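Only one chain comes next, encoded as structure tokens, the form predicted on its own.
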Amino acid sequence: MAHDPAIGIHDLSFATTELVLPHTVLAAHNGTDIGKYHRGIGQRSMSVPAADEDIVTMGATAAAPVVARHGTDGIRTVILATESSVDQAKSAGVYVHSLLGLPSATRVVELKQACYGGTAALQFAIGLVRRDPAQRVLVVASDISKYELDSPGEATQGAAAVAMLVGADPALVRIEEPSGVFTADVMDFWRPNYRDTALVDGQESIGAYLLAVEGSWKDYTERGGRTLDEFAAFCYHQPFTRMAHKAHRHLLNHCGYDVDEDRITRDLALTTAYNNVIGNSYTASVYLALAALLDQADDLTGRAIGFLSYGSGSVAEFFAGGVVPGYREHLRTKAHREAIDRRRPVGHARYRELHGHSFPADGGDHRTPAETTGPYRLAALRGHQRVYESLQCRG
């Protein structure tokens, strides 16, 4: 009987915004002790989209280097995961497909389930590749996390996109079976269609997350998964980076381990480096954790990584990945650090202006100021249509 090929993440690239708001600026405005941000929630700054940036421009920026490296051959599916959708009907992935110049012989779809959507996209992609191992699937997880100004959630905002090329014989991480999954109907975080910002019950959300950690781990172990001690590191969804510490401590306790801060640091420390300066990127968050781990770790060849993906409302999945020999030759460490370092600090007044920015609903011609220096921008809303342009093609 033919052996099924390993399937997983062949390439990974991320993008974030043009602007950044340091938490020191937010703390000064709020009169908050900076320790509440730096230590309490584990956040140092948050990415802020310019007026001409959105999930499409970030998604295309993240995916462009992947397409440049591998070409379009074999990419017959694009799956875009987001909870910051720009349209109730049309997939944001169709705009990304267009900006990247992908072939018309492609299926494109958008997935939604809070912050879990990126993992759903990854698992759907694996199923498609298993059906036809010659195909590759482009998965894009892109989100802008936005809460009410002066609310408790404001300090956890952020924005980023991760693009992953999923295929057989992957160069970075093999995704293993089984998966442990868990769903519970809870109202910890949600955003009705008539609202621009999410509604959050902070304590309920933490409790729902921890319950989902238990439930998905229980299902994972019952299906014959690895033991806790087999993992070199754990990538958790990070609505704020201290939540990963809280979740991992809960999992260790649940499995009968004494809480050992050194162990929590060893298991998690490298996974929070990007999220703590970018902020919450919803569907992209757990894969930003993976990027940070792979970019910084000495050598993870042959080691197992645990993934815990959580999306409010709520759905969670625990699964494992094995790091592939030679993976370090395929990393984008320099580009990832540049994506973070290139952001321009934004003042508090301008940040609040951008937070409140929205297009009028009159169908008129509304141009956006040119702010981003990235490769793609949202140029205008015209006749109720979003108009994007590639800056690589101008002039």
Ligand code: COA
Second form
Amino acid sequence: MAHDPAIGIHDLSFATTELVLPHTVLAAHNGTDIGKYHRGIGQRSMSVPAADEDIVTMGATAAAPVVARHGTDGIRTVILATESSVDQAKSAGVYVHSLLGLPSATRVVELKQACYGGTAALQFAIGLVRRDPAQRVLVVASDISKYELDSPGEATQGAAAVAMLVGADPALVRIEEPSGVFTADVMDFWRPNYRDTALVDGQESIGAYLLAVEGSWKDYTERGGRTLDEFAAFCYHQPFTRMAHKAHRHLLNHCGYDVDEDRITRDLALTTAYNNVIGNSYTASVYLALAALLDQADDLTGRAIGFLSYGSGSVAEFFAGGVVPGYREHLRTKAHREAIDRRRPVGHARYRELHGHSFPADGGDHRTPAETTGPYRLAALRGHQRVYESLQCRG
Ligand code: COA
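Could you drop in the structure for the form predicted in complex with the ligand? We only have the form predicted on its own so far.
Zooming out: every chain and molecule, the one shown earlier first.
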């Protein structure tokens, strides 16, 4: 019998926004002790989209280098995961497909289950590649996390997109069987269609996350997964980076280990570096953790990484990935650092203005100010249609 090829992440690239708000600025505005942000929730700054940026421009910006490196050969599917979509019917992935100039012989779809959607996209992509290993799937997880101003969630906002090329014989990480999955109908975080900020019960969501860690780990071990000691590191969904610490401590306790701060730090420390300065990027967050780990760690060749993806509402999945020999030659460490370092600080007043902005729903011609210096921009909303521009088309 032919041996099934390994399938997983062949390339990974992320993008974030034009602007950044340091937590020191937020703390000065609302009188919060900065220790609560820096140590209590583990956040130092948040990415803020310019007026002409959205999940489409971020998604295309993340994916463009992947297409530039690998071409479009074999890409027959684009799966865009998001919970901050721009349309109730049309997939944001179709705009990304168009901006990237992908062939018309492509299927494109959008997926949603809060912050878990990126992992659903990855697993569905693996299924497609398993059916035809010659095919590749472009997975894009893109989100803007937005809570009400002056609410407890405000400090955990952020924005980013991760693009992953999923294929056979991947250059970075092989995704393993089994997966442990868990679903529970809870109202910890949700966003009705008529709102542009999420509703959240913060403490409830932390509890629901921890329950989902237990549930998905239980299923993972019952299906013959690895033991905790086999993992070199753990990439958790990070709505705020301290949540990864809470979740890992909970998992260690649940598995009968003593709480050991050194071990928690060793297992997680490198995974929080990007989320710490970008903020919550919902579907992209767990894969930003992977990017941070791969970009910074000493050689992880042959080592196993544990992934815990959680999406409020709630669905979670625990799975493992094996790091492929030679992976370091394919990393985008420099570009990732640049994506973070190029952001311009935004003043508190402008941040609040951008936060409150929404297009009138009158079908008129509403142009956006040219703010982003990225390769794609949302130029206008015209006749209820979003109009995107790529850098090549700008005068
Ligand atoms: N120095 C250091 N730490 C401090 C501090 C200070 N001056 N002041 C507070 N803290 C710590 C608290 O002890 C707490 O730590 P702990 O959770 O380990 O006990 C942490 O900072 C947060 O303080 P808390 O009072 O719980 O903050 P909050 O009421 O503002 O809520 C969230 C925090 C995360 C619940 C809130 O930001 C939120 O709702 N976020 C959105 C939802 C979310 O991200 N959910 C996660 C699961 S998906």
